[in-house]
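One chain follows as structure tokens, the form predicted alone.
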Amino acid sequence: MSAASSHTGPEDPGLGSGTLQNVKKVFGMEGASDLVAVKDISFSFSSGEVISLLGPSGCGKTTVLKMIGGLIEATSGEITVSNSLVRGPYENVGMVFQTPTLMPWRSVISNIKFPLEVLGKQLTDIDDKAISLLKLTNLTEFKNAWPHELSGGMQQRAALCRALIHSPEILLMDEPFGALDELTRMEMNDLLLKVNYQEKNTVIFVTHSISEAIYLSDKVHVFSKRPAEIRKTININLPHPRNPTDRYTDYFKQLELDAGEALGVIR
């Protein structure tokens, strides 16, 4: 394998970088005790990095992702993204969820352009950006197709294009490939790394797949069961660009073992 190469971020090293400091989230439950979803989370990320949040279902990973995106407010602690405190939703972020949530009455390319309409952006140059993303994700010939005409993997590629259309500094992904078959999932992993290399977004990726987290990431934060804390942080010293054969090396298997032990599934 070639020597590892670092991701290249934007000229301003603060863009796409961020820090979570002692973040806690408590949900008030009507008629019941408050639910502590996130107990104490602290980590940082740099421009262009891929960071995975790995843990069991219901452990608080998605809650942390939503707090980073400003969709819900932390009960205590501080979150900073691109040199600014997160106090609510902000523009320079894209989100991809487990289900593509494409609007069935819009064509693929119309779905992709939709965020710019919401943001009130001028439509100048949108076509060039959309066509570039369609080409990057191998969807060019399906730009005028309807969502129901696409496979699950193709729908998720379209959702990825939609999240990238406004060139966000940070991309938040909540188990986006969890519903796909294993082969399609592996293909989407490689596509995401290709997109990350070209677009240079920072990616925060939620998953409960150990192998997916290791293959995609520069760093993996292993979460405990709810209330969420970070049990272990694993630095992934695999070269870029990643190669599917990396999954079968002794080093990769050792990383899987380390993550499994941190999760408590291997003793």
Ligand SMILES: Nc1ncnc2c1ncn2[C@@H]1O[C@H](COP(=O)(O)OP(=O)(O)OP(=O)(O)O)[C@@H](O)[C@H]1O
Given for the second form:
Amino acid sequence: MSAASSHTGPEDPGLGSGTLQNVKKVFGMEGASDLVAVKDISFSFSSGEVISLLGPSGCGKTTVLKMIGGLIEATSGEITVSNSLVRGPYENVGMVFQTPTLMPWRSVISNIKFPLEVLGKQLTDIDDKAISLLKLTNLTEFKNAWPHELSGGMQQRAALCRALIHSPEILLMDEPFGALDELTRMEMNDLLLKVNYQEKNTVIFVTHSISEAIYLSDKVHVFSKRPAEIRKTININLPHPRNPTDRYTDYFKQLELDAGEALGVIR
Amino acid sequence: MNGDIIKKIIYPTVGFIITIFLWDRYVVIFDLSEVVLPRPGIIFESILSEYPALLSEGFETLLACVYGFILSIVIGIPMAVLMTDSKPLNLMFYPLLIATQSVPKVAIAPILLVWFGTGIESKLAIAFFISFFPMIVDTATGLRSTPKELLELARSLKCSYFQIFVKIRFPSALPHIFSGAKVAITLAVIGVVIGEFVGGSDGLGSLLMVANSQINAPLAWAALVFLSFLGIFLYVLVVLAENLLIPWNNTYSK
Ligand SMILES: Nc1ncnc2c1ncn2[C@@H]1O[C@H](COP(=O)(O)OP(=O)(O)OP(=O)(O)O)[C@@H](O)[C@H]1O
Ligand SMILES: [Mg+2]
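Can you give me the structure for the form predicted together with the ligand, which would complement the form predicted alone we have just seen?
Following is the full complex, with the preceding chain placed first.
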């Protein structure tokens, strides 16, 4: 926890923290036997932490993420976020998906402000917030562009701004950089850490990439094949702020080896 | 830019002139009678001498097309919404909807004529009956193809059904709706002309029938020319509306 403690979370230490207690998810299938997607998952996170869920395709990572966001109901077990039980969607969540899914009929800035618009928040500093996010993500000069005029990486940065505009305590990201090329992906990793440092929100990050998980996170939970269980939890004791050269240290390589073994890709 | 002008204007114009020229030569060389195929020049003369009638009848046809088209939009879109959002309604009426499309459209015209008389109503009914189907189908397709991540985003922000519809599903269906509208406007013109053939007393369709029965081939052809322009004009209007209302859509169309 020494690495995580260098973060300073929001004023109330409970905000943005959470626990999953023996969470299980069974999908009822029409005309077939039920599908156990998530068998038994327990972990907790504290405010401002970056937590990665790493696991093979189809193991149930997205399902866990959606349960944390209240979009899917757990079959059994308990999920608490910011000191209250999750019983459905709640507005203190920002979501970023694998594809940017901006609305093509809205300009970049209007896409970013969408959450405030539907949450009916009449913040006086909306524009300040939007402008500072645009600046943080280097999109200032594109704020009035159409989404299709942006590159994939830029669109994903706009999607990140949209997820952050209402200052959520918790940011749920489902393979957000999976569709980007390696170089852009590494840039986005650093950007995300910068954002996390400035916004102080908790990040739950789903990925297939071992090095991405280690580089970003304070903790990596390695999932088994479906039905998901936590095979191993790896604490990452790299100093903050991260430095791209961290990726090439022996410590980093050792962590990659640990994660690879837990995943079963290295025997 | 220059190459564009040559490709889009010069080439088609030259093609048009060649066709007209060959047509004219064909009639002269094979000595065809005017009733079979009038020379282009004669058709043009007929347009010049009959243009008041052509314009006023054309206007009747145009109005009927526009009304029929609007009818298929204001009825088709809400029907599409009901069918996509209500499973029971979908199950009950979708097969029926498909069945209506297997009825030969021209065959239903006399029946509609009995119901609605020879005025504009029967023309609208036929235009609507022909053009509402693509409107419904394309709108429904559009409403069903909202990216599921956007719906998830909306759900996590606790948007209401109404908010989701107005702010996400409808705008994202607009490109589909417009592709339906482009088919619908073309079909509406066909529907109106069928109506005018079968029982109308006004419009270019009935002018064409009258000219035919009087063996006035140049006038019949002149009406045909006007009908084509009318069709193109209406289609272009829809395309202009599309470019105006969904300028963001040019990723897909270009
Ligand atoms: N709504 C659903 N109904 C039925 N089964 C589902 C549903 N959602 C997911 N599943 C099943 O649950 C399992 C886990 O899915 P999930 O999407 O959570 O995996 P994942 O780890 O995110 O995979 P990937 O890495 O490929 O995104 C899969 O077998 C999937 O088919
Ligand atoms: Mg997934």
